[in-house]
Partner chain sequence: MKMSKPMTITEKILAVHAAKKAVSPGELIEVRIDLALANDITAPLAIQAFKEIGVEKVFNRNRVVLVPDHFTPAKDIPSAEQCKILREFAKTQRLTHYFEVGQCGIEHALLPEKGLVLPGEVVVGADSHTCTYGALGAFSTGVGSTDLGAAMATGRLWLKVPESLKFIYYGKLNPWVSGKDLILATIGDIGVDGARYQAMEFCGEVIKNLPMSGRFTMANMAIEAGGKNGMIEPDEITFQFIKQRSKRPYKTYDSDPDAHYADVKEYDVSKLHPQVALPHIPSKVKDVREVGKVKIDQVVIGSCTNGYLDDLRVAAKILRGKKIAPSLRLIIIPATQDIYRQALKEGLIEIFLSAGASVSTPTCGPCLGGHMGVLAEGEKALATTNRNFRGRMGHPNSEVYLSGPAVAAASAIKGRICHPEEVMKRRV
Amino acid sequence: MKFEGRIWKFGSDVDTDAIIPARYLNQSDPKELAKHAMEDERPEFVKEVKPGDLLLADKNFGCGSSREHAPLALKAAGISCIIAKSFARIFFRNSFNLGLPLLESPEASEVIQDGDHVRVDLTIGEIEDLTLGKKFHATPIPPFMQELLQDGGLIPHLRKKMNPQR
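Taking the form predicted on its own, show me the structure of that chain by itself.
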């Protein structure tokens, strides 16, 4: 799986309330949630993010509550992949369950800048900053998790496994 797009860079300890403010948690429609993704952190984000863009962060991205609304809002906003030094474990699991790939790369997190154009290859764990002309490495996503992502997340993956004729 490969992705290419603009980088939206954020700092450390971005919690789920920053990703999707709690005042919007009375809804679960991904399109509605996407309209408010990161709005308190960077108000221009929801107006300017484009399908395929990538999010880059420092350490502990997605900390805070265990709500699935956070990765769902980012995915629905068009984010194709998130790269960070590290992720909160429950956010990590929720993201893959919803079909949103994550890569951990401390080096990429430090060097890549907001607005850079990046290409990611999940199969080999390669992150290429096309703006800087530099490559970085992350732990490749295991094949079974790539399959889960290709199927659109855990629920569609399980449906496919239960009904292989479809």
Second form
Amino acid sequence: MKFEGRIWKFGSDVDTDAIIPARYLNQSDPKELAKHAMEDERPEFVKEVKPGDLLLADKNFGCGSSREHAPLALKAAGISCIIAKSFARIFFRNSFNLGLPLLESPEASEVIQDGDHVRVDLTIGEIEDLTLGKKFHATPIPPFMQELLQDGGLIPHLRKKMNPQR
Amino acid sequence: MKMSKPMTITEKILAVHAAKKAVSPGELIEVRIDLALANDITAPLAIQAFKEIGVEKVFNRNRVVLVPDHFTPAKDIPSAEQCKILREFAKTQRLTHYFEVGQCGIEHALLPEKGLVLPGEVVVGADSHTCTYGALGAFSTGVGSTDLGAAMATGRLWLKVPESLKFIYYGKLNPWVSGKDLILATIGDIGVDGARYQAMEFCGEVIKNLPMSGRFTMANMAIEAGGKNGMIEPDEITFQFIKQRSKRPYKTYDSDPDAHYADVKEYDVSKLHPQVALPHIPSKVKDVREVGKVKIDQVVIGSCTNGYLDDLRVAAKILRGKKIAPSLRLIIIPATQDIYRQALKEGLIEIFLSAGASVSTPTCGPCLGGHMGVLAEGEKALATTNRNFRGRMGHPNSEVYLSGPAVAAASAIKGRICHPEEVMKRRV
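So that was the form predicted on its own. Now I'd like the form predicted in complex with its partner chain, please.
Up next: the whole complex, starting with the chain shown before.
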């Protein structure tokens, strides 16, 4: 699995209220949620983000509430992959369950700059900053999570497991 | 059961639910779920996930709990539509535990009150504060809606066994210091990712003497340090709490003396005074006397963190016979109908109304900027809730400070954040 796009860089401890404020949680339509992703943190994000773009953050990305609306909004906004120094645990689970890949790389999180053009190869965990001409290696994704991504998330994965004839 | 190696209480409960003799931190296991919970924000996506898996029935209709508590009583049409999804699903699946407005309450105060969570059980909930039930010696953790959908369908879920951290509290608590102050001080010490992916086990003489309400408060905020679960070993206080609420059998576990901990922290609470978390992160914690003169527009007393009867009693003790500052709004929300009714019987509600407070039916409402007290631009609130991220309670340019009920009630009288001693005469 490969992705390529521009980097949207954020700081540390970005919480789920920042990713999708609770005032929009009275519905669960991914397209509606996407319209408000990161809007308090960085209002231009939803207007300018393009399908395939990547999000980069410092430590503990996605802390706070368990709302799956957070990774759902980012995925529906077009984000293909999130790279961070570390992730909050519920956000981590939710993202893989939805088929949104996350990569942990402290070095990439430090060096890559906002607006850089980046290419990611998930299978080998390689992050290449095409703007800077530098390569980084992320912590390998566990085989079980790789399988989830291959299947498109937990639900298609379970469907396959529980109804093998389909 | 004879365990094969020294383990923490968290590891023992997970091992039993994974049908293994022992588990180790980092191990991926599949566990049997005793209870699966969702609310009006997370259940619609979980129900959708459940339907997409393609099974007909939930794994056990007595073991799936739906609590419409966040935007209820429905604050607008979309929220009403979300609630309708829960109501219809509960009806179709013949769920035993669906709590309609009127019998409802804030989920994490409601489930223990109804005896739905017991020591040694494994609970997953599509709400991050599901970690609250660790106060009963259960393993409980927050998950997303997809995980919850899978848990409702299969009664199982994969988990990574967390490392455990031990927090020991000793000494004598100062007046007006509660479980909230202990956990705020702890989060202030270790940071919002200080326990990321880990189990936070609270122990020591102070915890042994802490009432259930304070224990719930502490376990509730484990997630605010990034924790997977909070944990307190069950004891006589736990058993007394359960005795009045459930007749179901249960099994208690405790940590082996030689169990492995990733870290052990000790706190002398004798030096601890009421704590306040400053905007915009729960770890920015200060002694209330060091906060400075912060004028506030709104005080909220309630939530799954501090909406318990003990919390209301503390607030009433301070508010009795007094008026809140005219420039300020005080919103008090008992966490459940039973707490509301008991507060009414004890005359607490009368005290609140006389002081000038607005008292609401149970709801999460203002805690997450949903309704019942949303902040305007530039406003400052002091709340007994658990989070103070930017925009958490309303406008992105509003501010939330966090404290226990004593500081909140006293500050409502003064109109600025203050130590309860400022409004209460020192009595010995």
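These numbers were taken from a predicted model, which means no experiment stands behind them. Rigid core: the largest C-alpha set superposing within 1.5 Å between the two forms. Numbering follows the first chain given and starts at 1.
Superposition of the core reveals a Cα shift of 2 Å or more for Glu147 between these two forms.
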